[in-house]
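Presented as structure tokens, the chain that follows is alone, the form predicted alone.
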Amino acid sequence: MRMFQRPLFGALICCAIILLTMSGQARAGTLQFFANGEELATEGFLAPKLTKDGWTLTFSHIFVNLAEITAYQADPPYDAHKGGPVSAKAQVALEGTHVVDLVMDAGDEPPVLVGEAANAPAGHYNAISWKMAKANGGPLAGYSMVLTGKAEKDGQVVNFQLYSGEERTYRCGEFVGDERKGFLEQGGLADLEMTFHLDHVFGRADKPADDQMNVDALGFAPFSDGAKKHDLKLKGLHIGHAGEGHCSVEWH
């Protein structure tokens, strides 16, 4: 009798393993991660939308390269101001590396879609983390980010290539904006942003001088000497956002 029962046995657990692949495969979807500099990169920085000291730029290309993307069913939500690793229920990477341009990838209408990871669990992605890598090999080499574009004030033109070689993690929360993201269906689709707010770097002629983006930017005046190439420190500045929701930073 039990040499009947083996076969049995085996085929009902067979048939368990199928039924359960079935249904993790209908309770995934499809999470779409896309990078977006927003109108600051494929429009410039232009009036009134000045730098905070008063130049006009327009970029030619933003090159960023994005590594370890992974988004999170956190739970708790992620507190980006008390910073750390963040505990998730479940998590979805995107493999690979992936170089975008925030300009020329974007067209007319960003963001720019980076990539998509299938059969991801279903449920409320609410936060998200990257790291800004220095590329191996082709244009960006040894850098995390590179600008170029040109700047122009009371009749001076610069043409500028900025390189920074810093590497940096953001981990941010749910994404904050006109709609909420995130929130992935049976079989669905969703999708997550990384978001570069540029105006942390050059700051904002129309944003008070005390505030405390424009106390901490840069501007453009460090980089309007002429020299064609220069090394852009990111360091302290809060460029990554999820939407307008705010990001902690570990550097590298």
Second form
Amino acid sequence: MRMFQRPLFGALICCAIILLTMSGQARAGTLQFFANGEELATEGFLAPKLTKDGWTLTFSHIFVNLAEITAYQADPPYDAHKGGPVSAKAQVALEGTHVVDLVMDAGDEPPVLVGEAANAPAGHYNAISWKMAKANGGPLAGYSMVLTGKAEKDGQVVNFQLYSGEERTYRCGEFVGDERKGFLEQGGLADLEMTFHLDHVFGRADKPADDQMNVDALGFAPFSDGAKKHDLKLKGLHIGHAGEGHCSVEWH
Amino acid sequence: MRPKFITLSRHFVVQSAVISSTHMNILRKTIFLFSLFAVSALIPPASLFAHGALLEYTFTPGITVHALYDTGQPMSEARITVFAPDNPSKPWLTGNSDEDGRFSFIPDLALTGTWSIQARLAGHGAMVHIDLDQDEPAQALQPMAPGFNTGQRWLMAASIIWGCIGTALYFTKRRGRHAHP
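Show the form predicted in complex with the partner chain, please, because up to now only the form predicted alone has appeared in this conversation.
Everything in the complex follows now, all chains and molecules, and the chain you saw is the first one.
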């Protein structure tokens, strides 16, 4: 009888561990991460939403290389205007580096699923950060963002290729949009979004010229001298958003 | 975007005294009541006990948000959405800011916790989070404009004095009747 006591005790311990693990999983949910270039990426800059200098743009690809994607249960809520690191009571990272095409991967709906993290603790994920990193290989090697497409103005057509090798980290507070995002319940599903505002690069003709976004934006004129590979300098332009919410930018 | 608070609730209760049966006491009480009510009438919004009635006045709390671009330009006619702590994923109130980018509302004080307010306009947006339990700084708990102006207070005081004199005269006359049946 005594010879069975030790195996029995061991089996009970194993059962307890399994039950604890299962209950731990029940407290978690799945957090999905999306990237979104919005309609300006999928449909382009079409009248009246031309670039600030009057160009029509349509994109064949907009590649972004995303790394260190992290969602936070920020406490206190992150203030992107102050910037700095995010203070959080819980955070979930999406492993790996992800190359996303904001145009071709979008399909019918602009948001592109980048990946998901299972076993994310339940709670409100009210902040997100990600790094625009240079790709190590593939067609994007050495670049963090590449835009290709066609531009037209007054009968002039330019097939453009814009390459950005700049690295930066965006830190954003809560998603601002039609609905609040990031509420993850036990065993549930929630999502967060990395949003890219292309009008901060090219400006918008349907907005006042003295609008700060238009003042800062490059427009398309600097790239209109033929179909060649252009270096795109994005420093000082706030492309990364969480919906309509602005983000702090750390340039590397 | 910085939140601005205008709040909160205060209660003042002033009780009257029982009038004695002697003439002198009546006069003393009348003077006392006159003083008491004259002073109380000058105190900002108050609850008054007068002849057993309770007049209660409570300041209503409110929050004003001011939506601005980071250039300092106001977000005029921005879409404002308020989320209450008990159901933070569903809008509790929606509206538009005024030309100066301001929007005011009165939260339900029974719903303690973090209130979130979102402002959106033409692709730009911001959120602010206000914890009514913790973020109510003492300096923000300023009372709203007094409910009565000086003229109204004097009118109230005069009415109360007139009531006291009338009461005193009533008891004086009654005492006289008892003395000479």
